[in-house]
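Starting off, we have a lone chain in the form predicted alone, written out as structure tokens.
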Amino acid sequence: MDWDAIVVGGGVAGLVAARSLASDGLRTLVLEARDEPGGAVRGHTVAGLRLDAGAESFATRGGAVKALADELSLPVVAPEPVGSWVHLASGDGPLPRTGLLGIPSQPWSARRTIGVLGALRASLDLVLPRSADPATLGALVRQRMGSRVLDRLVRPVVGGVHAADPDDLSVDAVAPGLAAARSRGSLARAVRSMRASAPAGAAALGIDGGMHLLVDALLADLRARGCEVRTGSTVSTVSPMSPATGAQPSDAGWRVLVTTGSDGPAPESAPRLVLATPGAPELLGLPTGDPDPGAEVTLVTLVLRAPALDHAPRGTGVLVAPEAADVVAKALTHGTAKWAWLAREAGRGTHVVRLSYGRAGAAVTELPDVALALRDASRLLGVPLHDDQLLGSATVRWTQALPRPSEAHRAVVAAVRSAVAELPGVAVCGAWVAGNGLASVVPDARAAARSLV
């Protein structure tokens, strides 16, 4: 065999799986089709600032990402406690400070955004008897708290986080533990108990210097362990190898055909294979169907000289309700208001604003560019922003980064996991099977690696 283990896919899932394999002394090869590893946690430089090109924070649930950052000696920081807002067709309002995917733990505290009638309807959740759990998050929120909480809070948040609609998402997929926490029926009390049992501090944290430092640290750690990470390497086929004469069937390996650069296809082999790519079912020839491709998401980053933003007029950012037709973006993050380290590096009066475009199932009528991003940012922040204030910009398009955890997608994932369990020496990982977010991806990747050792 050429290697002890091969990992196909060099996103965070693949890098974490490779690190676990290498920590057990296995010679590991990582193959990444793109020019850079890291997937949706890569970095880029805009106007002299090193910024996140994708994920800029992580959920604290489970503690796995924080533990990984600690192992890699990365400084973890909390966002500034200034809250965030939602942009509605009827106007703007703050999101609940203590909630889950926009579901308020104290319905009355959200009355500025959902109105007094909406708050009164949502408060009925506290006295309504427990009912059977609906299949989707949207149906659950509508049943317990009413349409205003769903449309004005939950739908914008879920659209920003998952690029999907809550009526398409399973409760267990996007809010693990929420159904179990509803032992007494109330959705608000369930959210409150989940927030109370979470680690102290913010529900989301970041890394001082940016989440992309996680990728840099993982790559340095892999190099120190003797791993090889090849970029620009496309895997076209995966096939099982017959065991050597006299060996057990479980000793059979896997041959991977790899094309790197202008070189022709070349085989690599190993007894262990981790597929950290949504193309795994096709590579393995599994009749399971394909996982959800998710929405195509475009991020436009603006670095602006705009002292008027020093007071963070919309906190750490704004999420946009689908009905708000005056804005094309689905979300805006005010990076220099959210992260003290970034405000420090940018300097007073200079601001980093990032807008996100793309919703699952929504037709793109206007491709985002800098002019559109400036217009949307002006409306969302309530501050006029112009071309002559722009110090730099970057546009990044992501595909397959946010698979929608619908029931159909979950069925495909279950079928893939079941089929892979029958294949000796094979494991799968990544957001496409684990769910969106590093809090889901990291522990799943470690578990995938452990299953092969």
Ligand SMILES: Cc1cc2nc3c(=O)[nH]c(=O)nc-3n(C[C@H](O)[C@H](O)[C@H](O)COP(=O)(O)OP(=O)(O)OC[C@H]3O[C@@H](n4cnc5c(N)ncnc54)[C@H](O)[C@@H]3O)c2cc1C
Second form
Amino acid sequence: MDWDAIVVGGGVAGLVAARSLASDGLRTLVLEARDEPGGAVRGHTVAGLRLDAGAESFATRGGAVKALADELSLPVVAPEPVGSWVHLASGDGPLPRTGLLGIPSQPWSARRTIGVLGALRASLDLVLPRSADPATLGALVRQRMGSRVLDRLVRPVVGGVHAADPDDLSVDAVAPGLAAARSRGSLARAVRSMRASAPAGAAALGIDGGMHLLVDALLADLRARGCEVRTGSTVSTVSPMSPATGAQPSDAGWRVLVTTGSDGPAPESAPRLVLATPGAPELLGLPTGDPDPGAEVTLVTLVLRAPALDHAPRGTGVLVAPEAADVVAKALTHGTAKWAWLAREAGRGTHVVRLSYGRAGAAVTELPDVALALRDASRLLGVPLHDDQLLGSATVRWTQALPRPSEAHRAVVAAVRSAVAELPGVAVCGAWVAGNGLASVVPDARAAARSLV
Ligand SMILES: Cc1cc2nc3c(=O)[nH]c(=O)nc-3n(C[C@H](O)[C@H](O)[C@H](O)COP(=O)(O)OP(=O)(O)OC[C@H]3O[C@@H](n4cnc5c(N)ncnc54)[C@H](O)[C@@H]3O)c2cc1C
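Could you output the structure for the form predicted in complex with the named molecule, given that the previous block was the form predicted alone?
Every chain and every other molecule in the complex is listed next, the one we just looked at coming first.
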């Protein structure tokens, strides 16, 4: 065998799995199709600033990402406590600061955004008896708190985080633990108890210097453990190897065919194989169907000379309700208002704003470009912004990077997991099985690697 373990996919899931395998003394090879590892957590440089091209924070839920950052000696920081906003057809309003996916833990405190009638309806949640649990997050919020909480708070937040609609998502997929915390029925109380049992401080944290430093640190750590990370290397075929006649059963394993650059496919083999890509069912030839690819998301980052943004007019950013027709973006992050390290690096008067485009099921009416992003940013931040203020920009398109955790997707994942359990030496991991977000991906990748050791 060429290696003790092969990992296909060099996103955070693959890198974390490889780190676990290598720390058990296994000679591990990571194969990554792109020229740069990190997947949705890679970085890029815009107007001289090193920024996150994808993920820019992590949920503290479960503690696994913070623990990983600590192991890698990465300084963890909290976002600035300036809150965030929602942009509605009827105007702008603040989002509840202690909510979960927009579900307020104190319905009355959201009245500025959902109106007095909406807040009264939402408060009924505290007294309504528990009835049968609806299948989707959207139905649950509508049942307990009414349609204003759903339309004005939860739908914009879920659209921003998962590029999906709450009516398409099961509660467990996007809010693990919420159903269990709802022992007495109330959603607000469940959110409150989840927030209280979470580690002290913010529900999401970042890394001083950007989340992409997690990838840099993982790569350095893997190199130190003797693990090889080969980029520009696409795995096109995976096949089981039977032990040669007379050989030990331990010679059974897996062969992958790898295309690197313009070289034709070359084989690599190992007794252990981790597939950290949503292409795993196809690579393994499983009759399970494919995971949901999710919406295509395009991020447009603008670096602007705009002292009018120094006072962070919309806090850390704005989520956009789907029915707000004056803006095409679904979310805006004001990076320099959210992260003190970024404000420091950019310098006073210079701002980083990032607009996110693409909702599941929504037809793309306008391909986002810098002009559209400037117009949207101007409307969302309530500040005129012109192209002569632009110091730099970048447009990054993400496909297959935010699988939509629908019921159908979960059924495929369950079928894949049970089929893979029958394949000796194989494990799968990544957001497509674990759920979107590093808080789900990191512990799942560790578990996948452990299952092979
Ligand atoms: C725009 C965006 C913003 C996000 N923001 C956040 C956030 O703020 N906080 C958070 O917690 N999460 C966030 N997420 C989600 C989080 O980044 C992902 O859930 C997580 O990074 C997924 O990691 P992964 O390794 O499973 O997949 P990926 O990062 O997609 O990595 C998979 C890798 O496999 C490679 N690959 C695929 N096929 C092959 C093949 N055949 N051969 C070799 N290599 C292959 C791909 O090139 C890719 O690098 C965001 C996601 C996106 C897209």
